[in-house]
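Quick heads-up: it's one chain on its own, the form predicted alone, in structure tokens.
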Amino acid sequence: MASEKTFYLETFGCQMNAHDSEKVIGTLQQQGYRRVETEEDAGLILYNTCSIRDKAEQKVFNRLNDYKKLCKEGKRFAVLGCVAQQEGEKIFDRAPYVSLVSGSASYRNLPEMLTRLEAGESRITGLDDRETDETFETEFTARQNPYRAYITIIEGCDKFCSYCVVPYTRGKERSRSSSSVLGEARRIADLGYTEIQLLGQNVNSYRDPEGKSSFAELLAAVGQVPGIRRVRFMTSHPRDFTRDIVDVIDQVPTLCDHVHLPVQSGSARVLASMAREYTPEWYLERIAWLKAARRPISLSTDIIVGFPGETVEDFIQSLDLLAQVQYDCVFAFKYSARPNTPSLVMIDSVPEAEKNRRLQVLLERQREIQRVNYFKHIGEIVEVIVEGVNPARGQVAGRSSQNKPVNFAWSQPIAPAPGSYLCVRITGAFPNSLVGEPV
């Protein structure tokens, strides 16, 4: 490795891979690594992968493949996350030039392995089975957004859905205490963070190693440490998904009025085969509690189509459910088999062409129905965070506290941070976005 210790880090994937990225960069930059904007600048080349969508694996190797010619140069390379602990001691095999490979859930471990790989080492791993209780914790955690902080509360997944490799990349579920996630968030909000989002596979999961707070108890104190305005989370699961979460998103203020919620089918047959153990009656009691609230809460979700068996009217079915729920956004994806998952055995009995059908057809119902539930903002005052400006077009971009896109236009010399706060009145809705002015 170069005499100065440098490292460029790429992330693949979801929030949490995202975060898990920054802890990674707070402890490299805490054994004295300087992070660099190039492969060709650094002397470890780090990248943090995710399984959960097809092709993931190769779209690794590719990258790999890319930047093997570098190795003459005497660079390391590390396969860090769900790739790294799905596939194991097999990425030594397929490329040969990688030194450390490690899942998530040994990431406490990085500054042990970090002074084996600079001692020489050339095959160095971490891959933790199911049976750990430690988390991934750290003060050096070098966050990349200047107003939006996360904070992981509970890692991995005992859920077991029979579609995803979650379970078998990222551990058991194992929560954080309480007194440390409150002592990270008033960290935070000290630095200066106003926005703070709660993480987790399954973030409604969340035990209390301390018995001290539930997840709707621990929501309601962190959105009451002094500084910060909003406090999001994701991603809940339906079977964990309780009342008292949405009385405390009526009691505090500060939490935002939005929750995804996966439903992955509208289908009961389709779910009991998805393993989800619930019903879309389990699914559209916990709805109607949202729609209840005193506020009025965004809904969104993720849906699968063309799960193995899923027959023409198991896909009516979701579309039935969309116009029930009326959600603000979805996430839809086709189908695609995953390693080391039960549905693996099962028969993929819908065909490709009819697998995207299906996406098309449920994403312009569903671009219907948010052209409508956008619209009904016209007239309304909402409190925008600002996440960005462009210049050349002269306008702001924002998000509500329902996380609906928010843009401006803005004629003053000086434009609005990002991370400042202002109500804009929204004059004009697309499917995705709204359109306003300052007031």
Contents of the next structure:
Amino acid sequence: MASEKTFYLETFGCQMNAHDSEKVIGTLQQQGYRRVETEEDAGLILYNTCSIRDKAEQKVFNRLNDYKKLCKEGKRFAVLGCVAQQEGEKIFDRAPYVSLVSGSASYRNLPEMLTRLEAGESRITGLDDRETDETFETEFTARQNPYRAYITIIEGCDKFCSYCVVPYTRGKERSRSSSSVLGEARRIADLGYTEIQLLGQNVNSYRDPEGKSSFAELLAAVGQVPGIRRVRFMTSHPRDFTRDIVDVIDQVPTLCDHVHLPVQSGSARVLASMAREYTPEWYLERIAWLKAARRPISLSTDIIVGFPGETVEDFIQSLDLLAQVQYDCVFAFKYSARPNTPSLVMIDSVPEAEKNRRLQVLLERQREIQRVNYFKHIGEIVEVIVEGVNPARGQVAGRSSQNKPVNFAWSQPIAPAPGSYLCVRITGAFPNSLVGEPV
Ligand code: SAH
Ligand code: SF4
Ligand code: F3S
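Can you switch from the form predicted alone and show the form predicted together with ligand SAH instead?
Zooming out: every chain and molecule, the one shown earlier first.
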């Protein structure tokens, strides 16, 4: 390896992976590594990977293939994250130039693994800790966003939905203590961050190991940390979605007007086969609580089309559910059969062309729903946090409490700083964003 220790890191997948990368970057910097922008410039190339769908997994192998020639120059490769945990040592067979393979539950051991890597060892693995009770906490987190800070409050997943790799890649569910979460929230606020996103694959399955706070109480406490103006949480599971979460959003102004509640299907039969452990009625009851809140809580969801055995009637029930809930945002996915999961043995009965058709129909319907929803904001004044400024075009990109993108023009000499808050009157709407003018 080159005498100066440099690394390139690329992240795939969800926000938990993005936040894990911030911790990995911090740990590497602590070990004397400097981050660089390209694979060519780095001595150590790391990919933090996602295996949620087949396409996500292919990305890492394509990337490794694109850059494998660099191993001739003595560069080392590391595969981290969910593909690492899922494929394990098989990665060394598929890509022999990879030297380190580690799942997220083993990142505590990264300093030791790096030392072995520097000593010239290859085939180093961190794959054994999925049954751990520990969470990955480090004081070295190198946060990449100057105003929004992620805090993981619960790792892993015990739900075992039949299609999903996460319980196998991230291990069993384990929560951080509420005092440690609050301590981090206070430190973050002292550093000047104003927005906190609490993270977990099932964030609301949170169970305080100290027994001090419920999830709703923790939300309230984080929302009351001085200096914090916005608190979000991702992703909630309907099974554990309790009414006190709605009450606390109503009571604590800093909690954002947005809940992401993945439904996956509108058909009771498909939900049962997915092992989601709720019915459409149960789910819709929680939606009714959210709609009855005093705050205008925006709703978003995840949905899978073409699950094994999904009939046209089942699919229509998903469309009906979308029409009933009127979400502001939907992430729709074609079912992808994944290794190790129970649904792998089910017959992947919906042909690819039909999966594509269902996806297009669903997205088209949802676009119409959003067109109407977003149009309703015209005339309102909303507070936005500035996320990006394009000085050449005089354009500012912001985000509302409801998590909607709000774009507006800026004509004054000094543009607002990213991370600042201001009020915008909404003058126009598209199915995925709003436009306005600062007031
Ligand atoms: N823990 C969250 C989300 C997990 S993964 C939850 O339970 O809702 C994010 C989304 O990816 C899921 O909500 C699901 O819609 C989708 N997904 C997961 N596994 C999938 C698979 N095998 N095929 C297609 N989509 C999948
Ligand atoms: Fe996957 Fe289900 Fe766990 Fe979500 S709750 S991470 S979909 S197993
Ligand atoms: Fe992907 Fe792992 Fe997240 S599979 S979605 S990176 S938990």
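What you are looking at is a predicted structure, and each value in this text was computed from that prediction instead of being measured. Superpose the two forms; the largest set of C-alphas matching within 1.5 Å is the rigid core. Positions refer to the first chain, counted from 1.
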{"item": "Asp128: Cα shift of 2 Å or greater between these two forms (core-aligned)", "value": "yes"}
